Amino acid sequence: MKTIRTAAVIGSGVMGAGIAALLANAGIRVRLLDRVPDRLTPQEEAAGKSLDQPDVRNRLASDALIRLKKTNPAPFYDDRYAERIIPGNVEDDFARLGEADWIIEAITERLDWKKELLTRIAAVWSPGTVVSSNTSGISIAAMAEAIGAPMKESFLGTHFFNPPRYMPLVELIPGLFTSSSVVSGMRHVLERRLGKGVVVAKDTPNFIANRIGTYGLLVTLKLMEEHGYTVEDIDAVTGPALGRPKSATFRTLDLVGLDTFVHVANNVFEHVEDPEEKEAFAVPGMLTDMVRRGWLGEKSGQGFYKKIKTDQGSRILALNIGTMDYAASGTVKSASLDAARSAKGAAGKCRALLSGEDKYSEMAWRVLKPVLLYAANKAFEIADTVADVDKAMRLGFNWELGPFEIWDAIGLANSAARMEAEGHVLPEWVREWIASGNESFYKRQDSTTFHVHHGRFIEQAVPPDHISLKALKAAGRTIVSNSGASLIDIGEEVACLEFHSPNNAIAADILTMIRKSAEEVRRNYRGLVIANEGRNFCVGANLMLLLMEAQEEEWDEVDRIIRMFQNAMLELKWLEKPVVAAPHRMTLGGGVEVCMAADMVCAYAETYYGLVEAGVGLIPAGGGSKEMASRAADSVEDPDGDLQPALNRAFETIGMAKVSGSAPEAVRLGLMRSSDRMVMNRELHLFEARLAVVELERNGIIAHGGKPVKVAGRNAKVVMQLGARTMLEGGYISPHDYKIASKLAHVLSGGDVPAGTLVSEQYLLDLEREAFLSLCGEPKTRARMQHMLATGKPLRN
């Protein structure tokens, strides 16, 4: 197969356009094609357009590109990446498909239409070009009947999940004649280039995730009708209490669209032969009725839930399936659900919920039991391993544990015995596995995981570039540790500083470990990576601690904490060995300041990055304001150049507490440098960060030594304050916002010094700290801090 530099996506609907955006994010040039319109829009008629004009003929793809820029959440890492997509149509541009390295068919899910399109593609196809179908369940073998032998070797299914940027799963479905080199090559592209988690699925109806997920949703719907459960009952049980997303069952269905779900269910119903399985995939009449009424979920404004506006604000109503009326959504309470909420981890939550003795514990068992049995019955029909089934459900449906991992969590032998006692027949391979004395489908030995495969445990292969801190710690690679952080040997003479405090919030324990890590790396390692495997990299400093000290007016203690933070950041920045920060997801406030102290940031693409201190009435004081002033100065190449525009951008970014929607956007906001790196695959993140350390060390990175910073001085401060005053007078900010902005302007400009003055980093840090301390003394700042801790939302007072 060719190296993938260019691609063509045929079909500019939600999925086709989303896939095109994903490819553009990865730097691939894309031609997005759709059919030629057969009539003019009223706007085109009014403008005197004709059906022969190129902009009219390309309208469907062009409109899709416009929609992508307006879609929330954003499909692009940066809207400028839309320039990598060229809109066209399947008549004028079809011959150009032969120039593409990868052709993706993403048209409507109809076999006859797909076969017709593939026949046309075969006529212009060039050897080495991969052709794939983004189908959610249509047979790859049936589609391949439309094409000849040479192209069949390069044809396969690539089932992206929606939305393509955010959903990590891609099911790769080889056809009967697909070349093994194409399968391995495309797996490499999907994992390394597009950052996806790939599962190779067998060519069966709905493949893996949708097969099991759809079955589970249908079982739940039928149990609801049979036992009279409410929408709220089901969602209380089938959300985080079972290790599943907050959207649970019915919010998930509303998000997916009930019509889409019915189509997916019908695809299995029409293609399986076993009467019992066919009956399981028969869509309940209640769901059919809702689709007939147009109650399709979020896209139609109502489904199982309905949002209404009242004088008191928005309210969520839930559907009563008995009366088909909506009523106010209630809160579900039970002892077993409370136990699940209190338990740690998905496995602990499942055990706590199922060990209860109330209605909701029984409901959870009724929902879970058939899914475990179905997954075990179908595992080797739809996938090669149980591990692939679990991975597909984790990545495709956002379950924290796949079905076989859940079975292990709740106790395989005991739960299987309960199923048999209730009259269910275990799959023969499961019964034999338990009879052989096995108590789980997975086992861990030292740092290696094994899973069941054809009656024996086999090692679960882990690619060498998938580095796990959890596995390394289990293997005894921790160098030094305390309650907030650990330093771990990750190989290649590189150490990794891992935060593991609650929410990875920075407090004295982490700051102490930063100093210890610098000492250890200085003596014994080539360099340092700062990374962790938490849900978020770091949401900032320990706000509760700061608020308590401020309320007690312990200003010396607040000053000590900020000095400790600043000194730890200087320790990182001046370390004689390379430091690479590897942030992911939420990286806010102090988390950004830690990254700014590094020689390089190797960010996961989905990093939401911002200096947000203004939202709690403060300014960055762990080096963040200083770094933004320094970077503004560095961005002006002319020694006599004007710093004001760069400072204004920094002032706006910090003052408005802007948070990037991706790593590339963080570069555009000036929070990361253009020399920083981005990784699209989270599993490769730590490996790439370690590689960056090794490269920097080989290139002779030395300590920065605290070079002087050129500042813009008092005149620049006045300009920034004038901008803030204009916003105040226009009613866009409050008087307290203006006070914060004035202090920020003072720090960024370097204070009341002449333009062009060279100051030390410590001078700017002192300005930061003074501003921070004075703002801590403001009652309105403390009110903002308190509100953020109580609600998780900023207060504008």
Ligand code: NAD
Second form
Amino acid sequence: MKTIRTAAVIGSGVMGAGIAALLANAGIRVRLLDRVPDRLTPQEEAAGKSLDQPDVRNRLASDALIRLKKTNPAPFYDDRYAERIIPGNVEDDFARLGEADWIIEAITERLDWKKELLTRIAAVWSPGTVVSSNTSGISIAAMAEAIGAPMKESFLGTHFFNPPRYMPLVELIPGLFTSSSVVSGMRHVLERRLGKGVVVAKDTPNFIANRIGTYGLLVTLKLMEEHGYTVEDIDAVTGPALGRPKSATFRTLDLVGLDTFVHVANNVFEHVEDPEEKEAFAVPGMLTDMVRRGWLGEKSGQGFYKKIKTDQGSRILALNIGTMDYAASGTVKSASLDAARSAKGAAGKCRALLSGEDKYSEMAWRVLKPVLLYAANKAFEIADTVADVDKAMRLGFNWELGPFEIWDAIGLANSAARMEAEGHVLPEWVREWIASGNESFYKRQDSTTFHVHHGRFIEQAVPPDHISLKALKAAGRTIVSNSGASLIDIGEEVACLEFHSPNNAIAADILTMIRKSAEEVRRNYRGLVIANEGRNFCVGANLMLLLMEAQEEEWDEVDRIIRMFQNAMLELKWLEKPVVAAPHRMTLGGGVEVCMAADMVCAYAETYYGLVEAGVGLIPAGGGSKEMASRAADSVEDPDGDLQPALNRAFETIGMAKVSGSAPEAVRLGLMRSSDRMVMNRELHLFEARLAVVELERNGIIAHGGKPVKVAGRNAKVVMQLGARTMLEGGYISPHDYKIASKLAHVLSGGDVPAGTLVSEQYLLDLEREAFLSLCGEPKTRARMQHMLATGKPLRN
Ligand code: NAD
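Coords for the form predicted together with the named molecule, given the form predicted on its own:
Next comes the full complex, this chain leading.
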């Protein structure tokens, strides 16, 4: 198999275009091909175009590229990556497919079309090129009939989920003839280069996630008709209360599109033999009726829900399947749902809901029971292991727990007994497993997980580059710890500082641990990684504490807190051992300042990164403003060069509280450096950050604190303030925004000094602190903080 540098994606629809963008994000050059249009659009006709002009012939793929740039959420990490995709068509560019290292077929889900295309590909295919199909359920073996022996070894299914950038699962489906080196090579590419979670699936209808997921949705619909449950009832039970996404059953169906869902369900219906299973996949008449009416879900404006506009704003109506009318969504009240809501973790929620005694607990059992039984019946027909089934459901449907994990959570033996008492027959292997005294499908011993496999527990192998802080802590590798953070030995003589305060917000306990970590690393380690396994890396400093002190007008205390923050950041900068920060997902305010104090940032690609202090009426004062001024100065290579343009950019980024939509975008905003690194696979994140520490140490890193900063001075400040004034006069910003911007301009320019003055880091930190303190005294700033704490959203005042 060739090293993947270039790829061709055929079919530029929803999936093909999304996959092309994902590959482009990973630095792979892509040719995106679609059919040649058979007629001109009215615009093309008006412009006097003809069907043989290249831009007309490439129109489908070119339009897909334009659509990608407008799609929300964004398929590209950075819009400029669109340049890595060359649009074309399957007639003029077909011979070029031979040059691609990987060809991905993502055309319409029709076996005859796919086979015809594969026959054509075989004619231009060169050995070593991998060919994969993105089919959602067509047999790989049936497609492979179209091609000859050598290419069959390089052909397999790579089933991405929609949208490809954001959905972590890829099912890898080897055909009968696929060589094992192609399977392992593609697993490597999908996991390492594209950051995906791979599950190897057997070549059965709809593979793993869509087989179980579709089954679950269909039984739910049938139970709803049978028992007269409402759309709201079902969604209240099948969402977070069962560890599933908020979109639950019906918003998920509306999002997927009912026509697509019917198509996917029919595929299983047509390809399974067992009459009972066939029956389960028969689409209920109500759904067929909805498709006939064109009520396809979100894309057609109505499905199980419908959004209407009223004088009071928009309202969501839910479908009454008895009358086929829409009515205002009712609220669902239930003690067992309340118990699930207040229970901790997905397992706790499932337990709480299932052990309740009301209608909703009963409903949850009715919905869940067939899915657990079906998963247990099908597991080894569709997947290699039960753990693969669970992983596919977690990554492909965003369930927090897969079916076997849920079964463990609610108690394997007692729920199996309940099923039998209700007249169900357990799969033979489950019955025997329980009969031999086992109480769960998984077990944990120290930091190792085992799962059931053909009548015994087998160890789940963890690759050596998947470092888990949780497992390391369980193995006693904590060096020092307090309520907000822990320092953990992560091997290779590297220590990791992990935040674990609520929301990973920074308060005094974390700052104390930063100081202690620096001391410990200085004496005993090669370097420090700052990372954690929370949902987000860090949402900033603890606003609540700050607001309380500000409301009490305890200015000395506010001053002390900021100094403590600033000093902790300096401690990191002055550390003569390498420090690598590894942010992921939301990384805001103080979280960014911690990263800026490190020698290098090794960011997860999905990092949403910004100095958002202005949103709460403040400016960054933990070194963030200083770092932005310093980086702006560093970016101007000419010693006599003008700092103003770089400074304006920093002013805009902080002043408008911009948050990047990815790590590469953070570089574009000047919040990360181009020398910082990016990792696409979250499971490898810590390993890569540790590697960065080791490499920096080998290269002889020296502490980078204490460097004087060349500032642009008073004229630059006036220019920035004028810019803000124009925005104020244009009505784009409020007077309070202007006040904040004005203080920010003062700090970034170094204050009232001549252009080119060299100032110390401490001087800039003092400016930051003074500005911050004075803003804390503003009632409008305090109102912003209060609003953020109460609603999680910024207040414009
Ligand atoms: P789509 O209808 O959005 O796009 C299909 C594209 O293929 C169209 O642009 C069409 O012009 C093009 N096409 C058809 N025949 C062609 C040919 N012979 N040569 C070149 N182009 C051709 O479909 P989609 O949703 O992107 O699905 C594509 C594939 O991915 C299907 O196999 C589907 O089952 C699978 N899939 C879809 C989803 C999903 O959520 N939509 C998820 C996973 C997999």
